[in-house]
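Encoded as structure tokens, the following chain is the form predicted on its own, with no partner shown.
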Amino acid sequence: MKLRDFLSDETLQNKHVLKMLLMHHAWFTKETLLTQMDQEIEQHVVDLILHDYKRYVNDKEPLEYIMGYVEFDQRKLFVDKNTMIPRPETEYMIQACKQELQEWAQTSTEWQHIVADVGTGCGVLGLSTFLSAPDWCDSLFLMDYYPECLKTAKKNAHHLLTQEQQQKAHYLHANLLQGLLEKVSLEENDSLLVTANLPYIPTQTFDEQAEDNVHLWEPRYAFISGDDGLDLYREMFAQIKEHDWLRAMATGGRFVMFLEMMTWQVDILRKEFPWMSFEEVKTFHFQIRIVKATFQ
């Protein structure tokens, strides 16, 4: 069959799935999508286009799920029914993260520089981040409570980082903050920057609001947080404050948090934990932030 063939067969109506399937298992690139219409498909191809469509279509399977990956950041990230799958907005996080370690790059040459990504899933926060400034960044640590999330996001890194930058990486199976803080030791001229999208949804918001493809597919777990949303984020937060040599570590170096959460949840973080100053420092919708964290 004619690439302008399988295109123009009106009872298969979304042409953007068909060509990100077309590009899956053909390996047909943007460009002979758009100029070698007299292209031939094989029947086989075909065959398994049509069977992903409908997974698409009928089943209403996430086509990243499908294809096993997604396009992010012009990485391609592997992504399973364990993980969320990374959302556009992420970039913000990301982005924040940079301008951090880039401000941090200009001095203390001599510290220790770590990233640590809480929650990690696939990988995408904490490998993006470090990826930005590898040679200057020492450890990356990638920490989940789930071990099939963990085996994800070290398949990532596995494929994007190299043989060098994989020295630097670890995978720690654990409770929010709970592995690093037992398991790392910190100086006092120490950096550590913190990245950790938890789920932050409140649990009535998500089964009200959430899509048909959401509720199916990807893990509840990955979204929901309590009533209010904030319940890992408190847990996080007493983790900390038990330990109190990271504020002190924090004195001599530095310790900066990422998070994102709904703007009423930042004030309610706000009086519960007055001890930290939350910043807004990123807005990429009307009720969703991007906080920067850090000791008052």
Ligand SMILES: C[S@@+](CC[C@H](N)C(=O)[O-])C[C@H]1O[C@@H](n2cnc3c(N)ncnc32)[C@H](O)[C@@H]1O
Given for the second form:
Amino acid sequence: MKLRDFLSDETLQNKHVLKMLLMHHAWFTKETLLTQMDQEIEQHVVDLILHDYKRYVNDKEPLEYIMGYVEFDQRKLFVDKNTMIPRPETEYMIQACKQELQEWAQTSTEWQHIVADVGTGCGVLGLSTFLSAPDWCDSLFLMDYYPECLKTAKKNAHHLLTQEQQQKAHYLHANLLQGLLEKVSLEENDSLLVTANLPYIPTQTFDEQAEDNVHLWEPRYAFISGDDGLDLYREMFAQIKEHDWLRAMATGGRFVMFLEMMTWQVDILRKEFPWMSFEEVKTFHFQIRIVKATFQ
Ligand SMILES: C[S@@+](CC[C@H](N)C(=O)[O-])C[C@H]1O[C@@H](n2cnc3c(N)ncnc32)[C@H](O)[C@@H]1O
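Got the form predicted on its own; any chance of the form predicted together with the named molecule too?
Now the complete complex, all chains and molecules, led by this one.
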């Protein structure tokens, strides 16, 4: 069948999805899809595309799970049903983290430099941040409570990092920061940059308002966090408070966290954790904030 005929089939209305599947199964480039309408598509490829198109339309399965990857920050990352699909706002978080890390990297020191991604999922935040200054970073920790997420994060690390960079990557199956607190001993002048896009949707809001495809396919544990969505952030700040070394290090070294949450949640955290400062560094549409948290 010719590409032109396939794309003009009126029973297949979502042309964007059709084109994505053509690129995935037939290896067509964007240019081919625009300029070479006489290209032939083999029947077994047409069948594959139609099969996946039905999964998307009838079963509401996200395209990223069907294809097994997502293009993000100009990189290909594997995703599966255990890992939340990275959202556009995460690009903003990555920008903020990269900017911070690159500023740090300009000050060359002998200290230890660590990037830790808490609730890493497929590893998108930790890997993208690390890759903005890979020579400067001594260690990258990809951490999640769910072992299946760590498997995918590891697969992405193997795919994106060089052999040498892989020596710096560690995978911690742990509740929030606990694994890092137990494993790493930080000195006064070390630098630690934590990225944490933890679940922050109030459970009831998720149950009532999430889209069908999210409910049906994405892992609930990646979204919900109690009545006001802050249970996990609260628990993480409690872990930080208990560990003197983190505060000791922050007096001489550098400790910064980048978090994602909703606008109204930032004010709650400011009231409950007055020993931390929460600065809103990026805004994504009207209610999502990327927040930089440091010790006061
Ligand atoms: C909103 S998703 C973020 C995934 C990825 N970092 C991103 O930005 O796309 C939240 C992640 O937190 C993980 N998570 C949930 N509870 C956790 C806990 N108690 N400790 C560590 N990770 C947790 C989930 O498995 C999920 O991967």
